[in-house]
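Just the one chain here, laid out as C-alpha cells, in the form predicted alone.
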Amino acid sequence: MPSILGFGACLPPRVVTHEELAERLGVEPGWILEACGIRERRWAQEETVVDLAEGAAREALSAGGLRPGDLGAIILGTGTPQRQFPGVSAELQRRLGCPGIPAFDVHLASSGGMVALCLARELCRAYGPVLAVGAERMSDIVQRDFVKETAILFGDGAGAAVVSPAEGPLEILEALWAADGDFASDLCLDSGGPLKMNGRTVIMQANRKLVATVETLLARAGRRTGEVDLFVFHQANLNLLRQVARTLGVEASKVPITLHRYGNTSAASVLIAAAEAWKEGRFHFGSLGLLAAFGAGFSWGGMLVEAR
C-alpha cells in the first residue's frame, strides 16, 4: 500500500506582522486578528516560487531518506507560477537534477498541494517514488490591488512530501479529490488582474466540502471521527478552521494551526502544516491523521493516513 516517506517545508525569512499591514491599510490591528486570526505572514523578496519549492523538496527528500535520482515523478501544485509555461515543476526538476521522469504542474490555488499529494498516491504505483509539492508567492497577487479583504490573508511558502509505492512511516489508507466548476468565478485570478473572491460563498462551501471530505474518507475506511488523532487542514482562515472542528465535534488540540504565523499560503498550506506536525512527532506510531484542503475551482481533496 502506498505511503508517505517524509515531509518538508520552506518559508521566506521576511516577516510581515498584522501591525505593519494595519498601518498600510489604515485599519486597527485588532480588526485583522478578529477577521482572520493571522498575526504574521511571510512574504518573499528575492525568493522565487521555484526557490521555495526546491527548499521544501530537498527537505522532504532528506526526511524520506531519498536522493533526487530516486524519484519517479514530480507533481507541483501552485496558483502563482512565475511564467505561463513550462510549469514550475520543469525548473524544479532541472535544479534537482533528475531528468527523464514525468514532471508537471497542478494549476490550482489552495487545493493544489493536496491534489498533487493525491495524484502522487496513484502515480507512484507505476513510476516509483513521487515528489508532491505545493508552492506559492501570493504576496505578488495581493499587492496588485492592495485591499484589506485579501491583503491580510496571504503569505508565501512551499511544502512537500514524498510518496512511495512501498511501506513507509505513513501508510495511505484512503484518498479523494473532486471539483465543481459551477463556483469557478467565486475564487479566481485573471491574467495580470486582481484576486477575485466571494468570501461568503468560499467560506460556506469550504466548510461543507471539508466536513464532507472527512466524513467520506472515514466511512470508506470504516473509521470514526473520534479515532483520528490529527486533522491537518488547509490554513485558510482561523474562523473557518474553528467552524469545521465544531461541526465535526473535534477537539481544538487535534487541529494544528500554522495560519497565525504564516498566513494562508494557498496550495502550500496543508503540506507546510503537515511538515511541522511531522517534525513535532505528532504522527506517532499507530495514530491516524487526516489531511484535507479546499480551493479554487472549486476543488477539494483529502487523505487518511496511519503512522507505522
Contents of the next structure:
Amino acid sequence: MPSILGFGACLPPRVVTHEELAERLGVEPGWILEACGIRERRWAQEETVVDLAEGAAREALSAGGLRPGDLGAIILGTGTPQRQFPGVSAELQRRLGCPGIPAFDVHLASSGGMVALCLARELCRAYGPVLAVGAERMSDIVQRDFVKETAILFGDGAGAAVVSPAEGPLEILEALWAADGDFASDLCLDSGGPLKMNGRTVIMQANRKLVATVETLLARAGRRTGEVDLFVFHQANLNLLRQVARTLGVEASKVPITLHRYGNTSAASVLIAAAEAWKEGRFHFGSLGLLAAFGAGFSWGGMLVEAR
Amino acid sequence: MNTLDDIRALVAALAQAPLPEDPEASLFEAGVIDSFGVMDLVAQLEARFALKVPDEDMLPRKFESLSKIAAYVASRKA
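Can you swap the form predicted alone for the form predicted together with its partner chain?
Let us now look at the entire complex, which starts with that chain.
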C-alpha cells in the first residue's frame, strides 16, 4: 500500500505583521485580527515560487531518505506560476537534477497541494516515488490589487511530501478528490485581474465539502471520526476550521492551526501544516491522520493516513 | 405557529442583529446572519423540518431572507 515517506516546508523569511498591514491599508490592527485572526504572514521578497518549491522539496526528500535521482515523477500544485508555461514543475525538475521523469503542474490553487498528493498516490504505483509539492506567491496577487478584503488573508510558502509505492511511516489508507465546475466563477483569478471571491458561497460549499470528504474517507476505511488523532485542513479561515471541527464533533486540539502565523498559503497550506505536524511528532505510531483541502473550481480532496 | 413564524424564531435565536420586519429584507445585508451563521441555520432547518439540504442548494441566495427561506422549506417539504 502506498505511503508518505516524509514532508517538507519552506517559508520566506520576511514576516508581514498585522500591524504593518494595518498601517499600509489604513485600518485598525484590531480589525484585521477580528476579521481573519491572522497575526502575521510571510511574503516573499526575491524568492520565486520555484525557490520556495525547491526548499520544501529538498526538505521532504531528506525527511523521506531519498535523493532526487530516486524520484519517479514530480507533481506541483500552484495557482501562482511565474510563467504561463512550462509549469513550475519543469524548473523544479531542472534544479533537482532529475530529468527523464514526468513533471507537471496541477493548476488548482487552494486544493492544488492536496490533489497533487492524491495524484502521487496513484502515479507512484506506475512510476515509483513521487514528489508532491504545493507552492505559492500569493503576495503577488494581493499586492496587484491592494484591498483590505484580500490583502490580510494570504501568504507565501511551499509544502511538499514524498509518496512511495512501498511501505513507509505513513500508510495511505484512502484518498479522494473531486470538482464541481458549476462554481468556477465563485472563486477565480482572471489573467492579470484581481482575485474574485463570492465569500458566502465559498464558505457554505467549503464547509459541506470538507465535512463530506472526511465522512466519506472514514466510511470507506471503516473508521470513525473519534479514532482520528489529527485533522490537517487547508488553512483558509479560522472560523471555517472551527465550524468544520464542530460539525464533525472534533475537539480543537486535533486540528493544527498555522493560519495565524502564515496566512492562507493556498495550494501550499495543507502540506505546510502537515510538515509542521510531522516535525512536531504528531503523526505518532499507530495514529490516524486526515488531510483535506477545498479550493477554486470548486475542487476538493482528502487523504486518510495511518502512522506505522 | 406557521412556517414563517417558525423560521423567524429559528433565525432570531442565531441573530447577530435585530431581525428586519420585512420578510423580503436581506438577512445578510441587515447583519442578522453571516456565512457561518447560515450553516448553523441550515442545520436547525434540517432538524426542525425533518429535511435534508443537498450540497447544490447550499447557496446564499436560497437563505437570503425570511421569505426565501420559507419558500425553500416549502419546496423541500412538497
